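Here you get one chain, nothing else, as structure tokens; it is the form predicted on its own.
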Amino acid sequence: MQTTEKTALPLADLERIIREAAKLMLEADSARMHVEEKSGTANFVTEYDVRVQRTLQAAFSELLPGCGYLAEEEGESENAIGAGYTFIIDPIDGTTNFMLGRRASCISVALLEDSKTVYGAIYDPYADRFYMATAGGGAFCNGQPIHVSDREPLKGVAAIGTAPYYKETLSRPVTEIIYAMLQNFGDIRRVGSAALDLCDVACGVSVAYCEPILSPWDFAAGRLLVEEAGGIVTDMHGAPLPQDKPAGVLAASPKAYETLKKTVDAAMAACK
């Protein structure tokens, strides 16, 4: 397992904890799954989201006593990002996929030290792919280095997130972005998990990814993965992503970023 002298993070322990929590996803019984709907359209939470989060937080608190949390379920805003360690957690990214048995869901964990992201991990237990990056230490999948694609946009695929929780305000912009992407990229894909979409950019499966709005737990780990794999990640305006509030996300290889940015700018302008 890779280590980093700069932060001396317990990387093996972090991976062990995340893999152990993911066993709850693999053991899930869809016939007995308790599902609740949150605010927004088709925004669901299952008992497994809560159980995975509780499992992660208990283990992380034992590993790094005094750490804070910004997490999707249960008290998501109770700890501000600041001095010391803060975990940003999405216990199951792709909850709708998880509910439907589509096997395209994952655990996403970012770790901040004094407000700087120093570690990001995304684990897909169905494919047994553990993506990990440390600040300045590169990006890896199952211990092997990963890099963004060097394909030209028209020879690669771009991923799109449809922001389904915001249909009333974003259906038109998303439709325009999809149309524009089809003109400027080889094809498009829709996975249903922002974290896995960012992994696809980091390892070169996709050349670009866009979603008009995401929460920090959706993109915190994936942002570090893409950047450490040689890619570019910004908000929809080309500015750095915030750490503690929702934002639109653009992620791409250096060869594809400008095409992605111009494509999205043109699509958004068409909505005015």
The other form holds:
Amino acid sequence: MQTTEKTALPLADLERIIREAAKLMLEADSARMHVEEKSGTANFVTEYDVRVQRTLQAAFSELLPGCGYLAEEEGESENAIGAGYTFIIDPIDGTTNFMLGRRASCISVALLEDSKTVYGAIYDPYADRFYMATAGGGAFCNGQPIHVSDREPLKGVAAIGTAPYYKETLSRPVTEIIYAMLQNFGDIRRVGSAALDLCDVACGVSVAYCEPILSPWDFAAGRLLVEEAGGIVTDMHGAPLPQDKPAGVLAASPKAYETLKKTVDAAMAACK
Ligand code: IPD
Ligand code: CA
Ligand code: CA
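Compare with the form predicted on its own: the form predicted together with ligand IPD:
Every component of the complex follows; first up is the chain already shown.
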């Protein structure tokens, strides 16, 4: 693995642990897995979300004893971010894709040291792409440096996340954003994994991405990846993202960010 700056982080161990946990995803049979519904609409959790999270946490706690967690499943989201190491984990981002056998899901892991994000990794086991960034050390995919796009917005694609668990309040804004995006960008995409959407911006295959509400585990690692790849990530109002609270997310290349922000502002105004 490459970084442009020396780091004391056990990068090889972190990558090994994440790749190992992802083998569980590859073994899964979507026709047979146990699935339960969570709060919100169409919000599912499979036995694999829980197994991947447990596997990661057991290995991370051995690697960095005493570390804390902010993780999606099993109530770990109550844990606070504080001194020392804290992992923010989405064990499977893109659970709906996963349970349908759509092969567009990933593991997302951010590591904070004294409340500062020092490491982010997103692993797509289907494409065998390991995206990782360290603070100040650049962003990489399978060891190769990645950068955001230099395309004009109308010559690139923008991705939209539909905030599917908040249909009652956000269906209308999402629809307005899609309409406005289609005017201002070459085309739109809906991947079904926020973390992979952020990787797409980081490696330049999307020029922009927006989702009106996400949880910290959806965006913690991807935010560092996009920023280290030269991009801009903010909340829907242009402010920095929180670390431990849900927020809407705008992510784009410097060339596309203003267009994305104006697009979203216009869509929000149209909802009033
Ligand atoms: C979801 C995915 C999806 C996004 C949702 C997320 P999950 O995460 O990232 O693309 O639209 O807002 O909650 O539930 O599959 O981990
Ligand atoms: Ca997620
Ligand atoms: Ca998840």
